[in-house]
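Below sits a lone chain in structure tokens, taken as the form predicted on its own.
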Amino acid sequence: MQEIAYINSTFITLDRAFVPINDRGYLFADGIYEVIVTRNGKPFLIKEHLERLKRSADAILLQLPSSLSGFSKIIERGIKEAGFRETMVYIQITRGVEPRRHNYSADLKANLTMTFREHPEYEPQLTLKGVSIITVPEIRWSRCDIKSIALLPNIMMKQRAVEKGYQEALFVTEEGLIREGTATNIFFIKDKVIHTPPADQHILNGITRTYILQQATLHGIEHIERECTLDETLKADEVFITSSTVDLLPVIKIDETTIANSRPGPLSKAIKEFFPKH
């Protein structure tokens, strides 16, 4: 087992992987990315991840260097060569490499990199006991639906959360609307109904977010996508956050407010069981 990288057309060990200094991703964060994890050795929801990658590329007028089926083949080979029981695949596509200037050449070739690392396992106690999050001001740009590598606001607010002893930071607008976490989507439950902010330009429509809503429909659980306020979130029966890397984590505290009885709720636990077992 070893961590490996794929750069344009070559697999190499991760310690030998470098990108050019004139890569526009390095210079301007001019690029997009995706993170895919495996379950039982197979990439989970890969079709949905690659389709979102294509939507992000289209949104910034970036020509993908491969077909989606081509990406799938690279990913399958990389998972096999890395040899981990469960793998985290990071895909990054930048606009390409050329001397630094804001505009770019029309014929610039995109730069594709991937890394294949062991999928880090979150402590079971986080799911069993729940996590605490803080609220932070919404300081990001207006196209959060694009999975851009320009993540400085997310980094700043995640660092603030960690330094204060919290698991995640939740972006909240001046009007008191909740958006999403730095790397997660948020849901709350009130009277057995799931509520979550709409998948518009203000949030990234998480693949796990969509999966949960689909599973809720299949299991007859009522759910509503709408603008949600921080005030009603604080008064919810249950709150949880989701992402590809954590699946679902119950939230038991927001800032200094305890959610319900400070324990993961029954519906959150039931939704967690919708995910295939490792």
Second form
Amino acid sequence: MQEIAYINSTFITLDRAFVPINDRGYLFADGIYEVIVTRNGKPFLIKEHLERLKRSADAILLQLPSSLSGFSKIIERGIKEAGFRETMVYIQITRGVEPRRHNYSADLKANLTMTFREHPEYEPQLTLKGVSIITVPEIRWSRCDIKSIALLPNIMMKQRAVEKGYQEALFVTEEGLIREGTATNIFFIKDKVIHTPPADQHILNGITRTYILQQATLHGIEHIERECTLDETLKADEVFITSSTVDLLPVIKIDETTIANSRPGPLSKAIKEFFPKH
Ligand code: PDD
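Next block: the form predicted in complex with N-(5'-phosphopyridoxyl)-D-alanine, after the form predicted on its own:
Then the entire complex follows, led off by the chain already shown.
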């Protein structure tokens, strides 16, 4: 078992993988990414992740360096070569390598790199205990639907949360609308109905988010995608956040307000069971 990277079309150990100083990802954050984790050794919802990768590429007018089935083959081979029980696959595609200049050459070749690291089950005690989140001002751009590697606001706000002893930060607009966490989508439950902000240009349409909404439909749980206020989130019966790396984490505190008596609620627990077991 070892951490490996895919770079220049070959697999090497992670400690030997370097990108050129003129990579536009390094210079400008000019690139896109995906994070896929395995369940029972198989990449979970890979088709959905790769389709979103294509949508992000199209949105920034970047030609993907491989077909989606080509990506699948590299990912499956990397998972096998790394040899972990469960793997976290990070895929990054940048515009390419050329001397720093804001505009880019039309024939620039995109630079594809991947890393394969162990995916420990995300602190399982957090799922049982629940997490606390802070609210932060929405200071991001208006194309958060693109999975861009430019994540400075997300990093700054996540750091602020962690330094205050919280696990995540939730972006809230000046009008009091909730958007999403720094690396998670948000949901709340009121009177057994799931509410979540719409998948427009203000949030990343999480693959986990879509999976949960589909599962809710299958299990007959009512759900609504609409603009949600912070005020109603604070008064909700249950709140949870989701992502590929955490699945679902119940939220038990937002800033100083406790949610659901500081205990993960029954519907959050039931929805968590919709994920296949590791
Ligand atoms: N982030 N919103 C943002 C801003 C995210 O960065 C992510 C995921 C999500 C959830 O998306 P998904 O369910 O497809 O993982 C929502 C990944 C995990 C990351 O940056 O590490």
